[in-house]
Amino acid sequence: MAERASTNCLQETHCYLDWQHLSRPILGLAPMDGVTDSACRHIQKKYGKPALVYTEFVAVERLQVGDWALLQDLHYDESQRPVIAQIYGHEPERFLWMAVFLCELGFDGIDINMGCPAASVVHRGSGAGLIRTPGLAQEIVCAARRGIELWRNGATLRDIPGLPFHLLAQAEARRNTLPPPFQARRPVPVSVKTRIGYERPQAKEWISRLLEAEPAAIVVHGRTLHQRYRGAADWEEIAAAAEAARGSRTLILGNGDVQSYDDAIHRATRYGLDGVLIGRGANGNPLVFRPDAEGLLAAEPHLLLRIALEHAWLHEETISKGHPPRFMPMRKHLGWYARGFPGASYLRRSLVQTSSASEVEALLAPYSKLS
């Protein structure tokens, strides 16, 4: 009863993520490893306005081994809210303490990756490997929820066993910069992102097991682990997941091969979903979330190139920080932005060789309306 009263109180302030009250269909930016870093999320949120964004996935083991890069990988700015931290692993106890850590950092939600097909992840029983161990998957969801409850009852960073001092100090400093509403011990929902099966499509059986753990939402990518990213996403299986969840309080969102706003709305309606996450379709095109994308591009044909330049400067300021080797991850984004106009292939070949935002600016200077 105490938790229910606290939830009702906080609903009035609108300072926490309540999946049930998001406008439907929910359109969000899918987490993509090596792609959706903080600079990317900022640009996507500014120009596309997706309802949700997620961090790249982070291993729960990194917390207690003291990974120096952990706080950098979990960086976000206030413009990105609601922002969800995505984590992965296979040991429930680590999820419990990572949940406390993420709550202290002010995240709006925690998402558990049960869909990554990478061999290095799956062979340890993490990511999509959890599809083969539904009991363990349930334990992990419950452990994350217990961690959130511990935090809501007063647990702090100093209660995390074995947390190295440098991470403790950095995390406490970051917590102290949060706006007061996001320092409050508010509800933080747990969600899951997964696939339709391991070797074969089995969405109904697998999602039914996940529903027993009562996550706030489940995002279903329409491919099996064995497919990785090959072939077409099976939206009929995603629909089967939605049917399995009918009558529960868990929302079902689909993911896979969505290329436009209209496509996302159509799939959400046709397959009975609460929303859709767009992944690769948003690469180099944050306007994919907007119904007025065509009009914006008609008014400013090189709008995406202007956004690309802003993205390059932001990446340099927040991620590469003047180090040319750290600018390299930006190159793929630049390649995605340069498409759909005469000379795009030539420009793309030049952009993917740049080492700084100033080089990008020089290449884009000839294009109109880049002020």
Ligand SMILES: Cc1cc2nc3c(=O)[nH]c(=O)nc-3n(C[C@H](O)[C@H](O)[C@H](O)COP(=O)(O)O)c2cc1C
Given for the second form:
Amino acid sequence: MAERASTNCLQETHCYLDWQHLSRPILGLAPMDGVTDSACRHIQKKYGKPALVYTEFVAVERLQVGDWALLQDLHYDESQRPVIAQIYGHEPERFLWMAVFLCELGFDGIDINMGCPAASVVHRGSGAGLIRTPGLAQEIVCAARRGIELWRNGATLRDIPGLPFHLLAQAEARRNTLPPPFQARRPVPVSVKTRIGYERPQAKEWISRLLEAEPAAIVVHGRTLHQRYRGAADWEEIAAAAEAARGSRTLILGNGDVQSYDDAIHRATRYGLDGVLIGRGANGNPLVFRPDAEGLLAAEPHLLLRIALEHAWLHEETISKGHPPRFMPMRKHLGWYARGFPGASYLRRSLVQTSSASEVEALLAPYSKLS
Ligand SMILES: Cc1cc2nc3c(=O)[nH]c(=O)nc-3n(C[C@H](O)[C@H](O)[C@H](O)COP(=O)(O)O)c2cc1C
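Would you mind giving the form predicted in complex with the ligand, to go alongside the form predicted alone above?
Okay, now the whole complex, with that chain kicking things off.
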């Protein structure tokens, strides 16, 4: 069996993310807007130990318009490293300055979303819209890398044109809390997450164009933009992307429909990939990244419910504080955790109506006694 991805993927002596030195196959948590917020990533990392996690995607325009929620959406804690910030947009200049901002915030990597199929994103030429404009896609990768270079040569938050004062102040405060190795001007790799094509599968041509910009890694979701989430992911097309990258320094990871650790390892081997990202398969189940999941569940049948409660408390602490508190986004996670045991659907119906972690605790109390 292939070697398990290491849990600490930061280059030990220099504290930076070096894709070339990650143990293969790399298993990571796929970014999911509205799902993989900071609390979710913390829990996934603690119990599943995915080698990589990504933020939900963030529009590059939000920097200069001074979006008050930007720092909240880019929140992470140290346990999540290596943590990659995912961004999207269509104007290279904005990627350059967003890259400086993200480096100052201590992210380990920057990923460019070229896969989002939402009409509001694609119509502006962003997300999967970039599959139609490979020249612009290349320019964007290069612009992000130029921003990182500027930062490594001394650029700071104060050099970002038009950065509103409140964002500058919040980001400087955040930067001052970073452990010293993560304040250092270290290498920060640029990667891309995309799909196999726009209207039809065209992985070989599209990925070949992307490779000219030499991103550190490309994650390929095996569906076209037109498919959105319909049909099965096409792993033969993902394999064609890996074939196109053979001999380059860019890693290729596959993504789409993976539901278990064994399945991830099998697909990475069979399709010649450097790794796999798991998205929906990790919802309510961080153990999906672990080879020993079955044993853990046999020893503690309601382990996932214990994790659900910890997640609910953390969500309340980190995401839903504020007025009014926003516990609602936690409800879907609770629904995902309560699966696969007698009485699960009854419990699920109650869990998805809760408004606080203490309500969740009361509902789960009988299960903690059973474990
Ligand atoms: C609710 C939801 C939100 C998503 N948000 C993002 C995102 O912000 N960035 C991104 O690159 N992909 C996003 N995706 C796509 C996933 O990362 C992944 O490519 C897709 O779900 C297929 O993988 P899976 O079958 O393992 O879930 C999202 C998918 C879902 C279901």
